[in-house]
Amino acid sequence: MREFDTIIIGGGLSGSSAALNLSKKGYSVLIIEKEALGNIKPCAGGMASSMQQFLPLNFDQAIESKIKNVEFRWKSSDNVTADLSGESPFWIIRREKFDKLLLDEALKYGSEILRPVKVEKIISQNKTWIIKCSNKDTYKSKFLIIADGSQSQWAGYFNLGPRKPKFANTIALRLKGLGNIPSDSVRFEFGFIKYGFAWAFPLKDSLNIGLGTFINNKPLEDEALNNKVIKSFGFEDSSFKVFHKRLRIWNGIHKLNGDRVIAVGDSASLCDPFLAEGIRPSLISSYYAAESIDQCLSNNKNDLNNYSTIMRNEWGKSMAWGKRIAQIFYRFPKTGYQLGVKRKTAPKRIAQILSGQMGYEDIAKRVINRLLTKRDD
């Protein structure tokens, strides 16, 4: 039975980045991934350039577009545009390339991966994890990272994150060409999707389109409406493959670690409940998970509680306000668009959130201060 310092369940973005951060520190890491290779990932691909600080590698080849402005529209009209400040603060990455770069770099530093292999049973024995897999082999590790995505089986098993996760229903597709989307812009389309919105993020030669609904778990089954949205992005042909996905969105501050186990990324319900951003929380959580495990391994300790504390401070406090904003905005979208997006400074604030320069907590404080002082910001 082979033993590792850390075993990671899930070899996607979160799992691969956690593996890279740990293996680069010299630890033995095994990734167990249930899916085979070669899947297209029509994720929007938006990422703040500031996230580069959480990854010890150059991933320029995965960057497809550098965004200069953000467009907002209400049912294909009533346009609002916000310029992004700074030099290339927001990038669009091709997830297939990005995920492969992360995994290849982790493997280069000694990480190992099993795929397609499913974890069937996990046992705690003498402060060691015993992991039995579908390939009939058994593995041991000192620490365990749960990174098996929005449909995580194991986060609930270890009572990590919310007991009753909240989900956003989304559909995603990738179309050849950019339609009417500028190559250096992203667009958010409000008004068509009840309790949600649509988005379009440009790659070099294609467009990642998504539709999401964030309240009441409403399905996106209106094909005529969905085609109308896609047409608003400049595409007439509706013959495309649609990917359905339920995103496990942030739903309150909860403990994300147990005894020698940590949940990261989507499995930890860290996806932004307002804008559906998932890459940033995945990279942040994977980085701090590796840091916490490193501290334990280097000091012969098992206490991972600092990870939950860090994630509460670095992500949870902002998302608490993001959830409040989402609940109001998506229940009263027209009012939200008129008083929120169309407000003089609102587009700039949303752009700053996307680029990582500001959190929802900052916006809430500005609103409160404005109400108290009765002034515009």
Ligand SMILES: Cc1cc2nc3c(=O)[nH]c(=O)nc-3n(C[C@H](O)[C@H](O)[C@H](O)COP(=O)(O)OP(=O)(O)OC[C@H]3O[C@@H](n4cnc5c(N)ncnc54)[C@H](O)[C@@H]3O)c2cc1C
Contents of the next structure:
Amino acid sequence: MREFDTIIIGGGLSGSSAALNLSKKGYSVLIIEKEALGNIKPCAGGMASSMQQFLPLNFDQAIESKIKNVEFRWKSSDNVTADLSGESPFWIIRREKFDKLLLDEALKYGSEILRPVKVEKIISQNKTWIIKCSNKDTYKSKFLIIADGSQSQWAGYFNLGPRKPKFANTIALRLKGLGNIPSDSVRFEFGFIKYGFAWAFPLKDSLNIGLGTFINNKPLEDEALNNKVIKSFGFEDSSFKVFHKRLRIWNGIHKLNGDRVIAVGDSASLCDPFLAEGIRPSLISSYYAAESIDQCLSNNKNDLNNYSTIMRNEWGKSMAWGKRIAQIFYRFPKTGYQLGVKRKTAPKRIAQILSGQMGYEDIAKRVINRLLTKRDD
Ligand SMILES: Cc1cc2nc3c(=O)[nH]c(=O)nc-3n(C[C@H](O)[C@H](O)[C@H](O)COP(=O)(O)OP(=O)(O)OC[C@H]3O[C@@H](n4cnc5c(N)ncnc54)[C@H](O)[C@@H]3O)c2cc1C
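Now the other one: the form predicted in complex with the ligand, given that the block above is the form predicted alone.
Once more the chain from above appears, this time first in line as the rest of the complex follows.
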């Protein structure tokens, strides 16, 4: 039976980046991925450039657009434009390219991948994981990373993350051409989708469009309305093929590690419950998961608790406010749009959120402060 320092379940963005971080430190890693090939992910690819610090890899070739403006609209009008000045802090990456780069680099540093293979059983024996797989082989590892995404089967099995996960209902599609979206802008369209919004993020030659509902488990079943929203981005033809995905979103601060096991990315319910930002928490969690496992392996310890603490401080505290903001904004979107997006200082704040310079916690504190001091900040 082959033994690895770490086995990772799921070879998406989170699993591959955890593998890369660990194998670059010299550890043996096996990724077990259930799909045969890297499928196109239903993801618009928007990412704060500051995330580069969490990846030991140059991924320039996966960046397709550098965004200078963020447009907000209410039912195709009442525009607000936020200027993302400075060093293009928000990028659009082509996910299939990005994921492949990550995986290839992890393999280059010695990680191995089994695909298409499913994990069937996990047993803990003498401080080691015994992993039985659908290829009838069994593998051993000292540590285990759960990175099996939104439909995670294993996070719940190990009691990692919320007991009752919450989901956003989303639709994703990619259309040829950019419609009416400038190549250096992204658009957030509010008002059409109840309890959510629509977004359009440009790649070089095509547009990633997404629709999502974030509260009340509202399905996106009004096809005529969905088509109208998609067409509002400047497309005449309505013969588009859409992908539906239930995206696991943040739902409270919970333990993300157990004894010798850690959950990362979507499987850990880290995705932003207001704007569906999941790349950033996937990269942050995979980075700190690798750091925690490294500390254990190099000091012969098993305690991964500092991982959950770091994720609570670095991400969870901000998301707690993100969830509150989502609950209010999506219930009263018109008021939210007028008071939140159309404020004089909003464009600057929005730019700071997208670039990762500011979290929802900072925004909330400013609002509370403003209410207390009646300042216009
Ligand atoms: C419509 C849409 C638009 C989005 N747009 C953005 C955006 O613009 N910016 C942003 O930051 N985020 C965005 N997100 C969120 C982002 O795509 C996710 O947060 C991110 O993909 C999470 O990566 P992951 O590796 O955790 O999960 P995934 O990428 O889903 O990878 C999980 C992997 O695990 C594998 N797997 C699953 N089960 C098993 C199993 N039992 N055994 C082995 N392997 C398994 C899967 O095949 C998959 O390869 C969007 C999401 C959606 C749905």
